[in-house]
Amino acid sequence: MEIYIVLKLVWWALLGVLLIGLAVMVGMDMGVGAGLRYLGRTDRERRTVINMIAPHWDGNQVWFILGGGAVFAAWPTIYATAFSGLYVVMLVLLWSMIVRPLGFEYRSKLPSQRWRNLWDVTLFISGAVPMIVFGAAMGNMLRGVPFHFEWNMVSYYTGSFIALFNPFAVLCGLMSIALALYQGGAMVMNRGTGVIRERACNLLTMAGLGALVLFTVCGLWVWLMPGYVLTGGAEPAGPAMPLRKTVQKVSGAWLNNFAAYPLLWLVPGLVYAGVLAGIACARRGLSHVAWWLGALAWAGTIGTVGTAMFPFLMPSSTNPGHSLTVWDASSSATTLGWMLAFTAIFIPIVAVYTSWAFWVMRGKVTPETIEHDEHAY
């Protein structure tokens, strides 16, 4: 096999990896903030969440550099495509994120309840929408994205923000938030106490049931829905062309791999397996064992998108012939060579780093602490 068509699989893997780390890390701390009125009933029940998750949520922002990063690098037709096409979605999770820091920073700084009470919807704007966001990303790259190219590979939008909101997309983007609503039910289990630890118990339950629900609804919906296949002229070791293919779409087709290597079967398994063995580790008190169940299923609904998808990363819904491909969309092998390089460098630092600041941060919060930390949100 050549290196070129090796380094733009582990691309593609690492890609996985990256929206693995996203959703687990981030989604965790927005988690916590969508359901920050559910975990705290009182305003000190409030503060006390908050700073559960303080020491940690801007650290894991680190996760859409890394991610945006490695789509700019690695797969450049798609960074392109993608944020000019759906600059409007861009700039809605982009609003969305600027006023999360303010959240945190300005909540506690007057006494007035309903100041707090406004900086309150705000962590929940914050923590919702982008996971809503994410997860209809994933909806509409199963759908198909209405763009296509010019001859000189200039990309035209055909779409409008509303419709990317179709009710697929939305029922992805309701399965993320609840993924996220799980995630942060184990974080503030790992670090509460008393009735904040139940809530938290109690939300991580029926959040992690609604996501099993969602995704069998989805994943009954993609097998009724048309899919893409690659018929001929993408070479696996070829040059960044998306012109030079044919695609049809045939309904079911997203199964076609799992069809042809039942292996793969496993992966969507792991959301079941990480979800309800993560609900009863969680009842039994076993947070921590919850929350890594947690990333396991999270790794099992990314792994199942992509592993349906493959080879296809954006594929048109105008034009499917001008549909992304790993094959055909992707940075040089000197470029993919390189931030391989750098990957192996800087990915195994960030996750030390994180982890450091996990082990020096641990132990519980509780209300009293909170009162008496002038360092304290």
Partner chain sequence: MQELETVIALSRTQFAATALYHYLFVPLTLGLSVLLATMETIYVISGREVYRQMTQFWSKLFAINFALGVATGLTMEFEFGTNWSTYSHFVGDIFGAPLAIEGLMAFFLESTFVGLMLFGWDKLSRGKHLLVTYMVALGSNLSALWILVANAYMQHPVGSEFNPATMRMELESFTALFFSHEAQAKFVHTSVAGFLTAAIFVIGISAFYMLRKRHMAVAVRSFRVAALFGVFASIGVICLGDALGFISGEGQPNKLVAMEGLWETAEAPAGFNVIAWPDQEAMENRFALQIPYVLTPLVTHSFDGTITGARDLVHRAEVRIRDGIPALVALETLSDNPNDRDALRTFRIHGDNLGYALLVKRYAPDVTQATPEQITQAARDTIPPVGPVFWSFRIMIAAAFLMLGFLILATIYSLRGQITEKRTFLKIAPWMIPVPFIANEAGWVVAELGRQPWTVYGQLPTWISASTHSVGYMIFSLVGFVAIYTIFIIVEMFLMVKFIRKGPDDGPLPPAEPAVAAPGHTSQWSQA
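What does the same protein look like in the form predicted together with the partner chain, given that the last one was the form predicted alone?
So it's only the chain below, everything else dropped.
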């Protein structure tokens, strides 16, 4: 097999890893933010909850930044087309995300209750909105996005932004926020005690079950909706030029890969297994196991979308021939190679020091410890 094909496939897999990393790590903090007013009833409790993720949210958020950067580097055409096409949605995502650092950093700097309530609202918005948009973006990729290119690869988006919030995409968004709440619940259980821990356990259970229902509904919907099939012209080893192929819309085509390789049904199976086992573990107090099972469920969710769509990444609903696929939307072999080398070196290093950071800050966070810690938020 040609090296360029291997690189494209590796980067397709790495894109998945990145999205899973993003969903698990950032999603966890966003789940905590979105569930803050439920998890903590008094200001003391809320501060306790916030301080559980205080030392880590910034590092976790880098998964989000890296997601953007890596798509830019490895899939520049996707980066350019998706980010500009989904303009208004991306801005909503961005604006809700940029108030988050301030919410964490500034909330507890003043004693005023009104000040803190205000920042609580921003933490809720900046937790819920980005995860909904994240899921909705995935949903829109499954549906196809109305865009096309000119001969010189200038892209045009021809849909309205309201159309991006279609019912299917919204369901996917809700599924995404539900899994984030599950993950946030697991995190708070890990580091919380007493009543906070109990509430986190309830949140985790409800969110997990909700996620499963939504996942099932979305799955049935995908079965009924038109998928995309490559019918010719796309050379796996060819240059990254998406204008020279033919694509057909076929109802139910997103299940073709599963039909061809029935073993792939295990991927969506991971979601059910992860969430159900996770809830069971959490209710027995094994919240760390529940956290890892939640990560597994995320892997299953994103894996399901990936396997269903392969080799498509971003189908065009108005001009299917211009759809972006694994074969024609990547960087050059040189760039993919260099990026792979950097990723192979730095991701393990990042994993090591991130684990070390979590280990250093390990232990329970209680209202009492917050009172005595002058460095706490």
